[in-house]
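As a starting point, one isolated chain is supplied in C-alpha cells, in the form predicted on its own.
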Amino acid sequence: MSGLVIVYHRQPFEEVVVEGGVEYREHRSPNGIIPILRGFFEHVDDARWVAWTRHHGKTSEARATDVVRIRGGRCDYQVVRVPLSTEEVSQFYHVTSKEALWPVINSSPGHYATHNTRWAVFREVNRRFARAACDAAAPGAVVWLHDYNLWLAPGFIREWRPDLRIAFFHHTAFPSPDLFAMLPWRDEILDSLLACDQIGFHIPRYARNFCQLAEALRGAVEVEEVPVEPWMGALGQALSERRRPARLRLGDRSIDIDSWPISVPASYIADVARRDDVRDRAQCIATELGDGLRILSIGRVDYVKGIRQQLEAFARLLERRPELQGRVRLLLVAAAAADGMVVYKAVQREIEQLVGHINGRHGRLDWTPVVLSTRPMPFEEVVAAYGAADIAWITPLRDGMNLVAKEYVAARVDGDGILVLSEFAGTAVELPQAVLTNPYSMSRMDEAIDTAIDMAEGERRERMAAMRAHVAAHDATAWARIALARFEGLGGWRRLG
C-alpha cells in the first residue's frame, strides 16, 4: 500500500514483445502528460499508478487487477492495472468520453451526442478504477485522479475510504455551467467531484466555471477568492481573470480549488534542441521545405484543434498576398486518431480534402504549399521541426492548456521564432507575448498570420525571450513541486521522499 496513488487511464509504459515475451519499457518521448506524472515517482519513496489494461474476453467482476513493477533511472514504482474488455474500452473512452463529454467540455455542443452512450458501463469502469485505487492506498494516503474520464471515481472512493485525501486534476478545459448542464448525468458527476478534498485546473477561468456550476446546481455554496498570480493576470484576453477561486465550502465540506497550469521539461527540451543530430535534422527539414517562410502546425485530428479554420486562413493568405506564392510553406502535422475513434474520421477526411484543394489550386511543380503528415513524429523529430520553423501556428478552438506551444518556446534555443496562439488555449494566459488570435474570426486569423510574417527580428526576439524566461521558470519540475506542496497542505499526509 502506498502514500500516493496516481490514477490515470493510460499506462506509464509501453508493452513490447521480445522473443515471445512482454517487456515493459518507459515511453521514450518525454513530452505529454504521462512523463510529467511519472516524474512524481522521483519525489516520493512509495507511490503507485493505476491504469487500464486491455483484456480480450468477457468482462468479469471476479477478474482481478494485476501489478507490474517498473524500475528505471531514479524511479521504482508499481502499476496496478485494471483489466477492461474491448467493449468496455470502447464505451468508456471512445463513445462516452469522446462523443458525449468531450464536446461539452470543449464548448462544441454541435458535436454532442448520447445515442450510443451506455452510462452504466462508464460508471462501472469508474467504480473499478476507484476500487483499485482504494486497495493500493495506505491509510491517510493521497489518491490523485486525472482527467474527466474519471469524474465518477471520487464519489466511490469517498464512500469506501473516508480516511483518504482525494485530489483531482483536469487536463482539459472546464465548461461554463450552462453548457455543463446539457449533460443528463450532471448531478451525479458534480456530487462525485464535490467528494474531493482538492480540485485542480490549469487556469482561473476553468476553476471559476466549476465553482459557478456548484453554485447553480447546489445553491448554498461559499467561494473564497484570491487575486490571480501576476504571471497569469494579463487582461484583455478571452480567458482573462483578475481573481481566482481558492476554496469552496458546501455544508461541512471544504474543497481546495487550485489553478496551476501543467508545463513541459523545458531544460531537457533545450538540451535536445542543442544536440548535433537534432540540429542537423532541423537543417534537413528546412532544406526539404525549401527557402522562404516555414510555418509549422502540430496537433492531432480533432475538431476542437481548429485545423479546418487554420487551413482556410492559409488559403486566404495565398489569395490575399500573391507575393508569397512559392515563398511560404505550411508543414501540418495532424496525427490521425486511434482506431475506434469513429467520431474523428469525418474530421480527417475534411482535412485531407482541404489540403488537396489548396495544393491543387495554388501548387506548382516546384512548390507544394501544404505538407501534411498524419503519423506521430518521434520527439527528436518534433524538436527538429520546431527549430526549422519560422512560425509555430497553434490555433485550437478550445484547449485546456496546449503543451505544443510551450515545447516550441523551450526548443527555440536560438532565441528566434514566432508563436501564433489561440486565445482560447489555456497557454495564452501564460504567454501574452505570443501573437494571440481568435480562431472563430476570419479577420483576426488573417491579421495574426500577417503580423507574424511581417514582424521585425528585434520584436521577434524580444517576445521569444520573455516567453522562454516564463517557460523555464514555470516548467514541469516547478509544477511537481507545487502539486506536492498542495498535498502536504491537505493535512494528514506527508511526503515520504
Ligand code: GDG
Contents of the next structure:
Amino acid sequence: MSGLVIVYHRQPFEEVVVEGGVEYREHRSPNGIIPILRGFFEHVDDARWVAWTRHHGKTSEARATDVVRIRGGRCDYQVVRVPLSTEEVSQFYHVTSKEALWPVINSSPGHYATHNTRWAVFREVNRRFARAACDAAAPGAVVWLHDYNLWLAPGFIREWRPDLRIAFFHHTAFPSPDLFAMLPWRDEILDSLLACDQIGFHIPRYARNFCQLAEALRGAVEVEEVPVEPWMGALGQALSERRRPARLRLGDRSIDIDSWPISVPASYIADVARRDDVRDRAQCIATELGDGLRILSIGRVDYVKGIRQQLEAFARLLERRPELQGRVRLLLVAAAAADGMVVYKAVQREIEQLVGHINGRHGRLDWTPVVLSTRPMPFEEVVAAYGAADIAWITPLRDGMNLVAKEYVAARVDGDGILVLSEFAGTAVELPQAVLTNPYSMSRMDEAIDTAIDMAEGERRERMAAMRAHVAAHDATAWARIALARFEGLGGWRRLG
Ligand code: GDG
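Can you switch from the form predicted on its own and show the form predicted in complex with GDP-alpha-D-glucose (GDG) instead?
Then the entire complex follows, led off by the chain already shown.
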C-alpha cells in the first residue's frame, strides 16, 4: 500500500525479451512525460504506478492485475499493470480516445467521429484502472491520474475509497464549454472530474474553460480566483488570461483548480547539447542540410500538430521568395503513430504527398527543399537537430503545452536560434519572446516565417536569452516541486527526507 499512486496509461519502462525472459528497461528516450513522472518516485517512499499491459488472450481472461518492482538509482517503486486485450486497447485508446475525445479536446470538431466508439469499453477500462489504484493506495493516500483517457476513473475511486485524495492532471488542452458539450458523455465525464480534490491544467485558459463548464452544467461556484503569475501573464495572445480560477465549490465539496505548465529537464538537455559527440552530430546534420538556412519542425503525425498548414506555408515561402531557392531547407521530423491509429494514417499520407509535391515542384538534383523523417530518432539526435537548426518552426493548431519548443530553447547553449511558435500551444503563454503566429491564418504564418528569416543576430540572441532564462527557472524539477507542495496540501502521503 502506498501514499502516492500515479496512474498513467503507459508503463514507465520497456519490456524486452532477452534469452526467453522478460527484462524491464528504461525507455530509451529520456524526454516526454514518463521520465518527468518517474522522477516523483525519488521523493516518495514505496510509490506505485498504475499502467496498462497488453494481454494477448481473450478479453474475458484479462481481469487480474500483476505487479513489477523497479529498483534503480534513488527509485524503488512498483508498477501495477492492468492487462488489456488488443481489442480493448483498440476500443479504449485508438478509437474512443483518439476519434471522439481528442478532436473535441483540441477544438477540431471536423474530425469528431463516434461511429466506431465503444463507450462501454472506455468506461470498463477506466473502472479497472480505478480498481487497481484503490487496491494500491494506503488509507488517505494521494492518487494522481493523468490525461483524458482516465476521465472516468476519479468517479469510481471516490465511490469506492472516499478516504483517498484524488488529483488529476490534464496534459492536453481543455476546450471551451460549447465544444465540450458536443460529447454525448459530457455529464458522466464532468461528474467524474468533479469527484477530484484537485484538478490541474497547463495554463489558466484551460482551467477557466473547465470551471465555466462546471458552473453551466452542474452549478459549481468559483469561490477563489487569483492573478495569473507574471510569467504567464502576457496580454494579447490567443490564450492570454489575466486571472485564473483557484477553487470551485460544489455542494459541500471544495475542489482545488490549478494551472502549472509542465516543462523539460533543461539542465540535462543542456548537458546533452554540450557533449562532444552531440556537437559533432549537430555539425554533421548542419553539413548534410547544407550551408543555407536550416528550419526544423518536430511533432507527432497528428492533424492537431498543423503539419499540413506548415508545409503549405513552406511552399508559399518558396514561391514568394525565389531568392531562397537552393538556400533553405526544412527538416521535418514527424514520428509516425503506433499501428492501430487509423485516424493518423490519412494524415501521414497527406504529409508524404505534400512533401513529394514540394520537392517535385521546387527541388533540383543538388537541392531537396524538405527532408522528411517519420522514424523516431534517438534523443541525442533530436538535441543535435535542435543545435543545427537556425529556426525551430512549431506551429500546432492546438497543443496542451508542447515540450519540443521548450527543449529547443534548453538545447541552444550557444544562445542563438529562433523559435517560431503557434499561439495555440500552451507554451506560448510562457514564451512571448518567441515569434508567435496564428496557424489558422496564411498571412500570419507567412509574416512569422519572414520575421524569423530576416531577424538580426542581436535581436534573436536577446529573445533566446530571455526564453532560456525562463525555461531554466521553470523546468521539470520546478514543475515537480509545485506538484509535491500541492500534494502536501492535500495531505495523506509521506515525503522522503
Ligand atoms: C502531450 C500533449 C504536452 C518527438 N520526436 C521524437 C521525440 N520526440 C519527443 C519530443 C518531446 C515529445 O516527443 C513530444 O512532446 P510534446 O509536448 O511536444 O507533444 P505530445 O506528444 O503531443 O504530448 C502536449 C505533453 O503531452 C506534455 O504534457 O506538452 O501538448 O499533446 O519530448 O522531444 N523524441 C525522440 N525521437 C523523436 O523522433 N527521442
